[in-house]
Amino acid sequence: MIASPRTLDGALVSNGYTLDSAPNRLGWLTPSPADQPVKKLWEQFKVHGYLWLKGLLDREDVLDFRRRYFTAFIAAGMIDPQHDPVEGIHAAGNADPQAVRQLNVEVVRWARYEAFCLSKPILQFFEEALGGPVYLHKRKLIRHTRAGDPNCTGAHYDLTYLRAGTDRVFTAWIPIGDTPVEMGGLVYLEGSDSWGRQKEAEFTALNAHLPAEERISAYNRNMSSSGWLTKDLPSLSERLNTRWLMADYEAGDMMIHSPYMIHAATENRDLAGRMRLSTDIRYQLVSDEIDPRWTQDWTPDDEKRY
């Protein structure tokens, strides 16, 4: 068991459910220094279903992008202009929802964002790990979450949304800025890669009689309305007799997880009011089958494609 590096500052909450702080229900992710040989790192990935690469990216490059991002949202009233935008302090008043929505659409098309996702350390890692040229899925997600927002991503595994392509597709989740546990980064269900594979096999059997388009959908009649397994993270860890694993992420880190690894998000409870910013992007060998639904830029409410 990994020893807790510190005591949490308050409870860990997701969608109104408080995660059990007992040692058998809550633990810490195992970090891997990014300067280790890629072959060794990939072996660790195969064992755990995730890889927490410490310091893969240049910290200042990550913070520079964070500053650019939040600077763009000052005019929309979302970010307090009295602070350095890199802090991402949410403004006290009401932001213009239409302006924020439009910026969300624009940001995923920024050349600067594309360059961030295709930075040399990321490409080098995936090409060496997978053994060939890789493809970055065009639908890339970047998310900001204000402190106090009770809505969190529920427990799920990513292949639910990627069934029309290869299952050799890997998610990179990048915290854009320091993200201690209290800011609500991703949590992972320990040992869940194998359970996710079993669950997907069950869904495949249940979906076998459905029309082709519905069979690959994350929202078909055999799934929940969100594609999630549940919002109730504590009950899932109890039922599977395992732990949710958390981390104090730092700018420069990158998480990689398998398409079967179950994960979720927790509430941002940062006392300073800083917004959490992260991106989740997906890579695979270009020679493997690509889910055609991921070949377009993200747009609001485009989940209907999945």
Ligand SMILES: O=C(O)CCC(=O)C(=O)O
Contents of the next structure:
Amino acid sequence: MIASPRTLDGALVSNGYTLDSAPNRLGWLTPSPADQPVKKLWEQFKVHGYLWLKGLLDREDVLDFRRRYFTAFIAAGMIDPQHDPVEGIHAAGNADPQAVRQLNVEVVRWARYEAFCLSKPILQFFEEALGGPVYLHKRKLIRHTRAGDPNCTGAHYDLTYLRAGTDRVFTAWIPIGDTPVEMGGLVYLEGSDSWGRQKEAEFTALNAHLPAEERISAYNRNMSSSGWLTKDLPSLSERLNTRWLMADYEAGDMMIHSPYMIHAATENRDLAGRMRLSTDIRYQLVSDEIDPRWTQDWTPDDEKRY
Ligand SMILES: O=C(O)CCC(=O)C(=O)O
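Alright, leaving the form predicted alone aside, put up the form predicted together with the ligand.
So here's everything in the complex, that chain up top.
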């Protein structure tokens, strides 16, 4: 068990549920410096179901992308132009929802965004770890979260949404900017990779008699309406008798998690009002089966396909 590197500035909250801060319910992720041999890093990944790669990406490149992203949202009234856009300070008033929606659609199609997702250190890492040519899923998600927004990603594992392809699919979650715990990055349920595998085996058995399209659906009659396991993070860690693991992510870091590893997000409570920005993208071997539902760019209502 790793000792807490620091005291938190307030409670961690997710969708209105306050996480239990007892040491057997809340802890810290273990970082892995990215300059170690990939083989060794991949062994760590297999043991924990996650890898927190410290300093894989060039910090200035990441911050440059953050600045570009938020600069684009000034015209939509989302970002306060009085500050350097790299800060991502939300404007005082409300943004124009139509303009934000349009920009959300465009950003995932930016060549600059694609180049970011395909940056050399990421590609090299996955090619070496997986041992062959890799495929980056075209459906890539980029998310901004306003400080004080109570809505957070609920507890889930990613294979729920990717059942029509290989389970050798790996998510890279990249914080685009420094994201201390109080800014609401991802939290991971310690040791949950094996529980996720069990759960998916149960769903596979339950779903076996459903029509083909429903069998792979994240929202079929055996699942919740969101595909999430729950929004109640404290009771899940209680039930599994484990801890939620958190981290102070920094620009340049990259998380990788297995498709069975349970994760969720917490509320952005940044006192300076900075927005959390991150992307989650998925890599696999090109020779493994690719879920055809992930071969198009993200659009705001495309969740229905899963
Ligand atoms: O960033 C988030 O809030 C959710 C990300 C996520 O679920 C993922 O990376 O698989």
